[in-house]
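Just the one chain here, laid out as structure tokens, in the form predicted on its own.
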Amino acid sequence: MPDALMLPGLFGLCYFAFAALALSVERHWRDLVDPRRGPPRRTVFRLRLAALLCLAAALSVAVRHDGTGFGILLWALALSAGALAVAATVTWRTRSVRG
């Protein structure tokens, strides 16, 4: 992967992973997708599996690009940034949906 795309790709994978985990929570699903019912079990399983795969891919990208020591550190920082970005997005979207 070219150097210019590594960090945005790493952040994007972490962001998508935490977005999938957020949507697998019934409260967030009701706030963002369908206020009448929670997510089906099959959808929850698929969202959590997608999140696991995205996190594993992000770890793989970080370690391959920067080595084990710094790659894991970079991955942990990307996890924090992704989680913060998803928390801000869910908060903003919930407020804009409610009015």
The other form holds:
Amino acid sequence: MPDALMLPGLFGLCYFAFAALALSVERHWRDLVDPRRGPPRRTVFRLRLAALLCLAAALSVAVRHDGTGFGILLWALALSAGALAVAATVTWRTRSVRG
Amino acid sequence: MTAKTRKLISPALRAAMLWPHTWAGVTLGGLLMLIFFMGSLAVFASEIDRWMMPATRVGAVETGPASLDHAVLPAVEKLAAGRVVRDWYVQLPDERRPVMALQVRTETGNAGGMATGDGQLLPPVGTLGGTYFFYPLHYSLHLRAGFIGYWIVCFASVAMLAGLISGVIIHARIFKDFFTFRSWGQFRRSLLDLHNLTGVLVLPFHLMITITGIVIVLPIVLPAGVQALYGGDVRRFYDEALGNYSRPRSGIAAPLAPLDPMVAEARRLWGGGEPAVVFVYNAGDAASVVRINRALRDRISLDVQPVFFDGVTGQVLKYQPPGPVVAIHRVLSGLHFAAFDHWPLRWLYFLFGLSGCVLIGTGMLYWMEKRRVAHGVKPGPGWRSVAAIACGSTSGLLIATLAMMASNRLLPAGIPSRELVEVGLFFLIWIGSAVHAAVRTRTNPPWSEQCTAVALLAAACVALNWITTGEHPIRAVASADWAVLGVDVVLALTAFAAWRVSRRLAQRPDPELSTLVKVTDHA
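Right, the form predicted on its own is done, so what does the form predicted in complex with the partner chain look like?
After this comes the whole thing, all chains and molecules, with the earlier chain placed first.
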């Protein structure tokens, strides 16, 4: 993978992983997708599987680019960054839905 | 949270965890804020140094390492100014610090200075800058006598660790509230959401940085092992554990062997890697020792792999890799120091360090908002002192830091003990802003006034850097001076954010008791 794509790829994968996890939480699903009912069981399973795959892919990107030590450290910190970005997005979208 | 863990964390356990969490936060919050904020600045200490020491902005290092014999030795002689040199060391230039830093100990006193890569001594920088003021403030509070500052910081770190863990136990709905930040509605609930969000989402970093911080100072605060195995002889402990070497002066004069071949030999022993620091102990003596440390830019571990040479013959005296325990200690310390060259990680360390400040700050604010209910609109002296400490340790600390940076650009170069004047100003202005916070706290600390001061000072710093050094953003981009540009950009963002916050706070109505009574308990 070209160098320039490594960081956006890593943070993007972490962001998508946590976005999937956030949608599998009933409160955020009701706020953002369907206010009448929570996420179906099957959707929750698929979202979590997608999140897991994204996280694994992110780890592989980081380790392949930066080596084991730096890769794991970068991945672990990128997780927090991705989760914070998702939390900010959820707040922003929910706020605009609620008016 | 599953039913099993819910049973594991009973309401009684949660209640038992709440009061130490609260007390540790309220009493040590200000100190922890200082430690986290200065630690975040220390991540970019070299860049802040470039900003505060304009004479050292000499552009990138020329290709090829400086010759120690031709560039460094004459600079050492010049610094010694005819006095007899006992020991000296030089930190060689690298990407983040394009100049050499020299320190010389003579028979009648110490001398230090900066020099360019080819050995030209620069005029005195007249400031402690990021590396010698903000960074030591982070780990020792500048209280070095008897390691008292280290003890205080370590105690606060243990409290931080306890706070992080007890916070996770108190938090009732970790997974349901994982991404929840309700910025609307009740102010108190928003504060708690933000406190939980930074506490949970950045928990891996906070745990890592707190534990490794404690691990670094373990030999100081838990000296039992050194006492038992080495009879309290710390020097012998370091000689054996870290592979150090030392010997006393012989008193017989002898010339120093050429240094450049020693550097070449050290490179060969490391199997690649650059020299970072060269020490010469017992200079000009038959028992002189040369120590060469490896640069840390390509590894996490803080193991500098020192190689020791006999200063007269140039033979290797000692090169010993650390044992397993010391190697782990070095890796954990390296995780904390972030001495490696990795810009994404450096920024993440900086931002997550600041997220620690948000965690501590929202914790204190939440306490204040919650206690307001008990105290009513006319709060008592206890509430007011916590409010003043919270204000003095957040916006007050920012004001002091920015005032020091502004004074760095304003004070004339020639005044005596210029660096101490800057430090004095930092502490005076910090005390002043804390007193201002204490005096002006009625129903609220003077957040809005202090945020205005932060905004004005940060903008003044950018303007003063431009006026006094002629380095404006476009020129910084043109000359690829990313260090100065980065500091200027962060200062400008601080000014903008602080201005927005102060405007919004000024429009906020005073709290009314009617809205305060609606308490929502978070447990």
